[in-house]
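Below, in structure tokens: the form predicted alone, a single chain.
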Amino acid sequence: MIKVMLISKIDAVLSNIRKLITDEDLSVIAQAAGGESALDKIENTSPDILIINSGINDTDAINLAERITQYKPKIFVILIVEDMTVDVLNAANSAGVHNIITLPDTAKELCDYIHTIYNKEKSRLNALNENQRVRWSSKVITIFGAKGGLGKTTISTNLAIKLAEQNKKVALIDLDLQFGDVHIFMDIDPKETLADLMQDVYEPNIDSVRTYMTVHPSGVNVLCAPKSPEYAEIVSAERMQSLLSLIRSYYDYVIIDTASDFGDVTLSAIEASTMILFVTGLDISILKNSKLSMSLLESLKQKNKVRVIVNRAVEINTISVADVQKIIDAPIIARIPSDYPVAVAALNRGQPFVQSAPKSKLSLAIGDIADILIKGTDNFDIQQLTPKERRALIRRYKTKDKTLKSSFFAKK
């Protein structure tokens, strides 16, 4: 039985939350309005889960959550907010509170969320207490390609948001240290960057790292690239490895957007990854570089992690997706269609297309990648589908991009 305590200044909110907790394995043992009376009840009842409702500009709720998180680490705090704004997320993260949601519409959603938080936090606490070797359940996914302009940042930003939409904790790291522009794609203005973190904090903990992250409205925690190319040298491969080892235990997914090179820092990300999403295209020069890169990854014993994404997969000449697999010799996890108007409009607005055009074919393709990752079907390969399944997939992604020939859909 999981013991739950509720805190809110508004009686109606307390009543609504209590009505949604219908699971027989959850027991609401106490409720309070806050303040010292809440602290007394927490001390006397020792709940497993503390649900705190935070109204607009409710500093009392944030302060209480911070005190419990700091001094009662065995009590897991869930903060229910009225509006999931960037300011609210930053305030909560600064207080060390990381389980933040708006009030779910159904009892099942809330009860499932409580169970998820309880199980994750319990596992983390056990690992700390027992000093046991952790079997990582999180995934570190590096987006890599052999040339610039392949759409790595587009895929990284949209995939991170799509995973966050599924209530996953997602960190996005811009590791294109000289010319990273994740912040432009997501329309965020970072006060601090990866270079600032490396320069200011020698032995970071998760709370100090989060102060250098910028929270996107989707909930994705973004660690941006240095603001100027000359600061790239501040970020070392050794420090990067330590950083990834730290943050991976606090996020379900760590997405890394990389430069198109095999520098030391990029290699550190590749080696730390559980999966490499290797972006390529149907262009002979791209495929030549992709094959060379794949040979290097094989020599580094990293090829088994590779899953290929064929971006702008419009077969307008003699090269097909099947040819890509023969040349690169790795599973193809996705083919993303070309839809220039949607992609450019999203970039110019600073709003990734999974948000600005959620029903577009591009969003469907990214959504399918996210589903594969969440379901754990990492060995999915579109070339292993039956001819009927491949035709259905092609129809699903077919766009009206008139800048490219429709012969894309004629092959196979």
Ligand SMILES: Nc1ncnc2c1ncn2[C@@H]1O[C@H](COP(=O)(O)OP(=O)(O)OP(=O)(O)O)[C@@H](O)[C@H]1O
Given for the second form:
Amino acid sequence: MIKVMLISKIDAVLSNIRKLITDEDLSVIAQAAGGESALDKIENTSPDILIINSGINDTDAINLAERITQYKPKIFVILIVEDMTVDVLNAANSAGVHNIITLPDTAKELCDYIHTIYNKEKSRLNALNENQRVRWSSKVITIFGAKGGLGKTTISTNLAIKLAEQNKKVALIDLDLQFGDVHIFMDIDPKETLADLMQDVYEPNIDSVRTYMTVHPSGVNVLCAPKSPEYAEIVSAERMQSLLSLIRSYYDYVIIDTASDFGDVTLSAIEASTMILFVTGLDISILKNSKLSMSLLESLKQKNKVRVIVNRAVEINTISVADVQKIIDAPIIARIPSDYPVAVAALNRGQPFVQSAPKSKLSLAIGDIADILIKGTDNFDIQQLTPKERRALIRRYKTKDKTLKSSFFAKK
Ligand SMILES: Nc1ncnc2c1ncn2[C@@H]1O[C@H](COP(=O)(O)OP(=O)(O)OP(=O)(O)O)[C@@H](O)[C@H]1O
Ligand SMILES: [Mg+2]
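Let me have the form predicted in complex with the named molecule next, following on from the form predicted alone.
Full assembly next; the chain just shown is listed first.
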């Protein structure tokens, strides 16, 4: 049953409309002349359809229609006008009302119109809610690190592919604007880059953005960095922000690889992110820079998004993962072992190791990170786990090197 409410200042019009609503699926649940009493009745009866009769230059009717479309978007408004003039149409359009008719002659015409509008608006609302859901669930993840060569691109490319292997829609953006090398890691030959997109299209939509992306065989859609450092400045922080808010609603994951600086463009990505995967390592120079970066992220109110990855976690006596935790003071969600032959062979072949060496320790570690992201279980810190939880995690790493395991998970 569709609940209909009628509003008109003229009693005769009210009864005319009422007489035409004969369909048994439509029920007139209330009527009013307008003003506050109309608002009260709307509040109390929650109609599905509100039919508002608007006289000539009837600003009250238009204002009411505007308030309802704005504040009660689940109530669909139909405006019945005396004359369909350009002025009336403009006024209705600027009030956000798009369903306008003159009073039909027959009951069937009016009832059919109400049904059509109800179905059309209902599916529009559902589509809107669906997009909302996608928007909320889509994750924008910036891979950041306080120094060059930490493994940001290695992690970005392999993680993007691993997520795509789990049937996720993944976009990978190379925001290392001067020396981006995602295309080399993935052995793709981009026809267009982020700089071309920024230069050619001022108000992009998702279709135009896609024509500037290169599709990797894994299904990951890659927006590559400019081909030469001098094009970096074409990419501005402001436009990056609007590009990200456009892209994020079409992908499950947007992975952003960065250069290790706090430039405006990097900051716009960090701010737009739902998570910052902060890559660090076990040497004192990296940790010094990491600590500085973390305090900057804290002052920018971004620290709560940080999850730390310790890359090339090798057993050394001087610095342990527990020390990293103390220095950086953010949850460590993963460590990736060091395996130079696998990492470099993959890079030189242009085939990321999750594809070329899927059973390697490196690939298993990336697989674990993808798992954590998909399950949303990133809210732990290896150093804060109970002994039982630590044992469960150790089992997942499947490494044979017992010293490495216990040193990594040890609570010091
Ligand atoms: N866990 C690892 N074990 C061994 N080698 C690794 C590991 N991770 C990355 N590497 C190697 O380290 C080098 C630097 O990695 P990568 O280019 O991913 O770092 P980056 O942080 O993106 O650097 P840049 O700041 O220059 O962009 C590469 O040769 C890569 O193969
Ligand atoms: Mg890199």
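Bear in mind the structure is a predicted one, so any value in this text is a computation, not a measurement. Think of the rigid core as the biggest set of C-alphas that the two forms share within 1.5 Å after superposition. Numbering follows the first chain given and starts at 1.
Once the cores line up, the CA of residue 107 ends up 2 angstroms or more apart between these two forms. Once both forms are fitted on their core, a CA shift of 2 Å or more is seen for residue 120 between these two forms.
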